[in-house]
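Just one chain is shown here, as structure tokens, and it is the form predicted alone.
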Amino acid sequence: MERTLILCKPDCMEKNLAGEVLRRFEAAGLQLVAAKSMRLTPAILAEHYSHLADKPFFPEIVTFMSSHPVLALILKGDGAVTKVRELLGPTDSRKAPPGSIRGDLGTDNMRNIAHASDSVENAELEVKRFFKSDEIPA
């Protein structure tokens, strides 16, 4: 059983479409370990998108990522990473099939409804950053 992170973006969250999101992964079979509401700071989104520091657009990425509260979600199952990004379908919401999460909800490269871990063990990083052990059930 693997886990997995997702953050319901700013503009999910602002859109009332967590709900729909969530009923997606459940859907597919996916379960809820731990959730909650947080707005994201400076400091945390400096350590998530540290891989993006240097590009033009990540000042961009921060005002949109602290704009508005977003919803981290520990989802777990079998081949959970997967799984997660193949509902959600590609980052740009414009490239996105429909039925897809992005596609069906999202907007563009960014406005893209979720974050979701691109590998098992960025998922277990990206969980560590986003939840304390004593927010996780055992």
Second form
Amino acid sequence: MERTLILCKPDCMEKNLAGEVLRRFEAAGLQLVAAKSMRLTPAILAEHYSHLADKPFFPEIVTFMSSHPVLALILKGDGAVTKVRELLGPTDSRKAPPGSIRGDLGTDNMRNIAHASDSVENAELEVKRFFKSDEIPA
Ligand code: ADP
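Return one more block: the form predicted in complex with ligand ADP, after the form predicted alone shown previously.
Then the entire complex follows, led off by the chain already shown.
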């Protein structure tokens, strides 16, 4: 059983779509393990997006991701990491296919509704980045 970390991004929250996004994950058989609303700081974003630190759009991502509290979720299920990434679609919402979360609900490269862990290893790191151990059921 895999775990994966989701962030419903500021565009998702402002468009009132967090319920729809979670509904799609649950309908695909994934189970909600933990959830919390949190305002992301520049420090946690620098860690979370360290692979993009040298990109010209990095400051814009930090501004966007800290502009509104996000909803952090832990989901579990068989092959959860891959399943969630498939349901989400590619990074650029304009290129994401109809039926995918980003394709149906996202706007562009940055405003793409949700983050999801891209590997089992990163999922475990990200679960620990965003949740304290006593916020997760044993
Ligand atoms: P993903 O979120 O699909 O795993 P990345 O890890 O490559 O994609 O990028 C992290 C986030 O940074 C994206 O979800 C998006 O919000 C933002 N981003 C990525 N590429 C761009 C870009 N070219 N312009 C603006 N924002 C971007």
